[in-house]
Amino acid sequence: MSTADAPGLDVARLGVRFTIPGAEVAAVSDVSFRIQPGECLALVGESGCGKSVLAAALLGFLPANAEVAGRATLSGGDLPPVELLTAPDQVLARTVRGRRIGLVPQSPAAHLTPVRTARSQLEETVRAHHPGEKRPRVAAERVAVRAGLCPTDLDRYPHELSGGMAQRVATALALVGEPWLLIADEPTTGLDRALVDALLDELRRLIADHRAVLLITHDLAAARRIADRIAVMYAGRFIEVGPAADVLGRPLHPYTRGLIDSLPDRAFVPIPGLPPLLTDLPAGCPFRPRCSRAVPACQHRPSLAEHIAGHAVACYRPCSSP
């Protein structure tokens, strides 16, 4: 495949707001990024920072009270480009979901039909994506093996699956349509470390197979394991973006440093205070009320700008400064 034909997702100034009685929620603001096959971009940050809302916007899963701005263009391959934020639901269902973008949802067991075996649900998905497939059972087992399952695992009902097995079933379902991009939403939640390691190894193999992974997580250890680039979100915005080794090894934003210092193998010191309410964001830098490095300039909102080659931060006094 030529570079011009290579698939890619370009997101430019994506914003998502929700109107609720008496308030407006700024869930995602001015987010831009690009992702291509063969790489993993990890979105990290505390719960409620907008990571899952961003994914829902890309797949057209937002509720009716959402107002979306910006662009998200899915291009390349044998299909014409699709503007994800404005495409009709029929177009997304027919040409995007499961075919060009696969979703590994948070709490995958809750997304499986409880009265049907994993095999039944996987074979149904095979028939939906490949109506000409004459041997859906064989195709289902083939994709199950790719996701790290044994064929016999498919004969279990959802309540008989361990957390790791349910996660693998969800991955298999996401792979049936051969999407080049997988969105994995908090895939390590509730798994023990051995299962987390196995899942991350599977995702890394998919990346090596020229797929892309958009990993949504608050698990910095998981991001360190498989991400090529990391985007740190706070209050709906990207506040630091760069190569994973740089963001986690030499963080520029005080919030990123606080996340790292709160890990058990580091200082184990939590970030003081709480994230702001998305209905009542402070003026200027949203992290200012929690930041020990705040200066008067922080009363004005900083823009995300490159500080070191390939490493951008939205901060007037990044941690590399004295």
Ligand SMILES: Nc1ncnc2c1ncn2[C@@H]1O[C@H](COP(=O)(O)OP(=O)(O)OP(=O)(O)O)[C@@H](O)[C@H]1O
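For the two forms, the rigid core is made up of the largest set of C-alpha atoms that agree within 1.5 Å on superposition. Owing to the predicted nature of the structure, the values given are computational and were not obtained by experimental measurement. Positions refer to the first chain, counted from 1. First, how it differs from the form predicted together with the ligand.
Remark: the rigid segments turn against one another between these two forms, and the hinge among E178, F33, E67, G48 is at E178. The chain behaves as two rigid parts between these two forms; the smaller one is rotated by 13° relative to the larger (C-alpha superposition).
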Second form
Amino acid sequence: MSTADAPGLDVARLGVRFTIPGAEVAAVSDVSFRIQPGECLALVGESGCGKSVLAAALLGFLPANAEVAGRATLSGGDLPPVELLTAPDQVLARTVRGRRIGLVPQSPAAHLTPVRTARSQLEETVRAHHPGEKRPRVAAERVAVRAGLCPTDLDRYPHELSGGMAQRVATALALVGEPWLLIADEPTTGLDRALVDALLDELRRLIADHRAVLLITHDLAAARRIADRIAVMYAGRFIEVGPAADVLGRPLHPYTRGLIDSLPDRAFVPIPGLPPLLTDLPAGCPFRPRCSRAVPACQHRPSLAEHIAGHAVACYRPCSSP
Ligand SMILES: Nc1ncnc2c1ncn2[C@@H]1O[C@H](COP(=O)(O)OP(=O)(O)OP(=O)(O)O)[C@@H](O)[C@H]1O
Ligand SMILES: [Mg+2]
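Other form of same protein, the form predicted together with the ligand, not the form predicted on its own:
Whole complex next, starting from this chain.
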């Protein structure tokens, strides 16, 4: 395969706004990134900053009160490029979801059919993606084991699955179609340490196998272990993006430093204050009201710009400066 048709996802100036009675929610604003096979990009940030909405926008899962802006172009492979934000639902269903992009949703139990066992749902997905498969039961068990399940777990109904098991069933379902890009939204929630390790090993294997992972997580330790790059999101925007070791080891944005300092194995000091309401964002830098390094310039919104090679930040007074 030439580089020209190597798969890739290019997101440019993605915005998502929701209209709710009497207000607009700016859930995602001006987000740009590229991801390609062999890479893991981790998306981190506090609850409500727009991570899951971003994932939903890429897969055409936004509700009717959402309005999107920007572009998200999925290209390469044997299939023609798809403009994810404008493609008809049938195109996304037939050529994207589960085939080129797999999603492990944040609330997996809600995505499982309550009246059918995990096995029947997984086998059905195997048959849909691999119509020639002679032994769907064996194929379903194989992918379940890769996701950290025992084959016997598959005989459970969704209400008999623990949160962590439902998470692993969702991971198995997302792996069946062998998508080159897996979007995993908090895939380690509800898993104990050994299962987190096993899941991260599986994600690492996918990356080594020339697939890509967009890992949405609160777990900075997980991000440190498998991500090549980390994007830190605040109030719907990317405010810092760079190599994982640099973002976590030498954070530039005061918010990123605050996130790291709030970890139990660090200073364990929470960031003061709360994130702004997405219905009422302050003018200028959205972190300004909570920032101890704010200067008058922060009344104007800083744009994300490269500060050190490959490491970008949206801040007038990054932590590397006095
Ligand atoms: N359908 C909707 N209508 C209005 N607002 C919405 C809708 N869906 C999400 N939002 C808002 O968009 C914002 C971003 O939500 P999102 O679920 O992406 O957060 P998140 O970063 O994934 O948080 P968490 O870490 O808790 O999963 C939130 O303020 C949420 O309330
Ligand atoms: Mg979420």
